[in-house]
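A single chain, nothing else alongside it, follows as structure tokens in the form predicted on its own.
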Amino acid sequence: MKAVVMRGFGGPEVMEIAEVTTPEPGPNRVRVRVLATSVNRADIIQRQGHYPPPPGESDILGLEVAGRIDALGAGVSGWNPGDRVMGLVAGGGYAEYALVYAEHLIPIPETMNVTTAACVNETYITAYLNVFMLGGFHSGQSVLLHGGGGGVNTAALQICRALVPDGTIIVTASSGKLERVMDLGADLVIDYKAQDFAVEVRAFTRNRGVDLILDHIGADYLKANMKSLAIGGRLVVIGVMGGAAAPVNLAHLLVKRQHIIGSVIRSRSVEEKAAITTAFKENVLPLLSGRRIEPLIHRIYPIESVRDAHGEMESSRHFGKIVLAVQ
């Protein structure tokens, strides 16, 4: 089969197309005909050399599929070839063909095409798990999401609005995408470039805080994170891109009563990430069916321009999901 394979750590340039063997379907596994996959920031990472898949998985780039199930493995039920899906991987997506768990399998929405399919899986799921299942938010609260034009919070911020009519949404973005953040729904518009998002956080709830943090920065927007929670409020960490190392006020989490709370979902086993993919299923499925939040799509290249494309997410220009059509 057609993939894309790494020569070594780097830049785009390590990526080229190449035939590899096409994996067969273990237990509990079904081989999918991938129509589109998507960047994540994950696979930037990855390429890099930081960000290793785990053990046992495939080594090609890709954290989710969608297209045509091809072939069942051992202990399958509930599916059949040529069923429409979409689904999480730990590794593989880049390819024309995937293995997925069963579990961890969606039914594409009769009202979705594939390309906008291949969009959700990643940034949807993970933006779940971390604002409602690990991150509790709820009626009347507030959240600050940080990146306001990337996927993972562009999708954070729909499921909020839809999820939480009167939570109120605050997000710090570029000053090239403040507009289109707002258009979303937001209620505060922070340029992270030429405001304090701590200062500005702490005038718009009255000196309150928010309750809920998504960061995807981590050492460097420690210190400002924590200013901006207020007394009880939860950081949740996703991501490093600002440093991975950074001191704690113990004093102040402890009078503030902060939780600081870290969250992957590729490492986790695959039961964990089939209960994940569950209630995800049961509480954000019907919307995406039902086309009250839709999937943002930046731009959308064909494989062989793989290199462009990660150059693209690289630059910070794109405003929701850039996606590889493998078809």
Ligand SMILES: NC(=O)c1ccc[n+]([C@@H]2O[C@H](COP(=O)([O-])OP(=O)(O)OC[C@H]3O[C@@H](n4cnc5c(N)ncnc54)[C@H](OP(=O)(O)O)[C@@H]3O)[C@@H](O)[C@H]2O)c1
Second form
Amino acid sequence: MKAVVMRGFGGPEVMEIAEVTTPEPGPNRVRVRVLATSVNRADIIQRQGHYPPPPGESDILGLEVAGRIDALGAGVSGWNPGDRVMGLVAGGGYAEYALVYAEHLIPIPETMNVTTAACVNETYITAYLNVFMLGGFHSGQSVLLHGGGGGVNTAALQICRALVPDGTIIVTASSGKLERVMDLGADLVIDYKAQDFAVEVRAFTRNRGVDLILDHIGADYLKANMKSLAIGGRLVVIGVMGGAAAPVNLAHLLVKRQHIIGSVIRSRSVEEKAAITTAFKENVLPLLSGRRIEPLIHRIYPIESVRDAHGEMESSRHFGKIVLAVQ
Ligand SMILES: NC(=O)c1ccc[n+]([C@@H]2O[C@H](COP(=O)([O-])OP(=O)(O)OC[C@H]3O[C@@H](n4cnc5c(N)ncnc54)[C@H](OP(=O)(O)O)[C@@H]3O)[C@@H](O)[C@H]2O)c1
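Now show me the form predicted in complex with the ligand, since the one above was the form predicted on its own.
Complete assembly follows, chain above in first position.
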């Protein structure tokens, strides 16, 4: 099959299209003919050599796929070749065929095309897991989302607004993206390059702080995040784009009874991901199939242009998702 392979680690130029062996579905897995996949920030980090796939998983890039079932492994029931599906994978998405655990498959709603379906699993499941299942966001609460133009955070903002209509949503973004973030339903958008977000959050919440922060910046934002959190607030860290190591003021943490939660989805067990997928199907999929929320597609590239697609994400010009179409 055709796949994106990496000739070492480094910039986009290490990626190229090559012929590789088509994978065979083992027990409880299905093989999906991939019609679209999408670029996630984690793919960039893997390409640079800082985010290896979990042991036993494909070392081909790509964390989510959409397409049609091509073959079933032993013990798979309830699915048939030809079914339109989307799913989370721990690797292997940038290819004509990818293996997906049957429990991680989601039928593509009739109202959704495969291009859009390729933007659902990594970002919307990450957003739902961390904001709702781990973060406990609910009616009457306030949340701070960082990087409102990104894949995960456009998804998080949409889900928060749809599931918690009376919630207060504060988002940081860079200058060219502020209006579009506001249009997605934010109550306050902070230009993180021009403003001190902790000062703005405290002013907007009348010095109370927010109940929850979804953060992927890490070290650079730890102090300001803790200043922005209310008493009893939760900081869920899902990325370290701004560094991994930072001092924590534990006195501040205990006096304010705050929680810092770290979370990754990729290396969780098959069972954990299945449980997360089930909760997602119950609580978020209806919003997507009913088109109350919809992934924002910035641009679709043919997979042969994967270098340009990565370059675009690294330039941070994108708003929403970058798709790779696989013909
Ligand atoms: N732990 C998990 O399970 C998990 C799963 C999926 C993703 N993630 C992580 O989530 C993050 C987002 O992933 P993604 O695929 O959505 O990437 P993405 O589309 O590139 O989004 C990242 C966003 O962050 C913004 N940003 C950069 N520096 C910032 C700063 N200092 N303050 C605020 N915003 C900033 C960027 O835009 P501007 O530069 O225009 O602001 C961009 O919109 C990544 O760190 C990824 O590794 C974690």
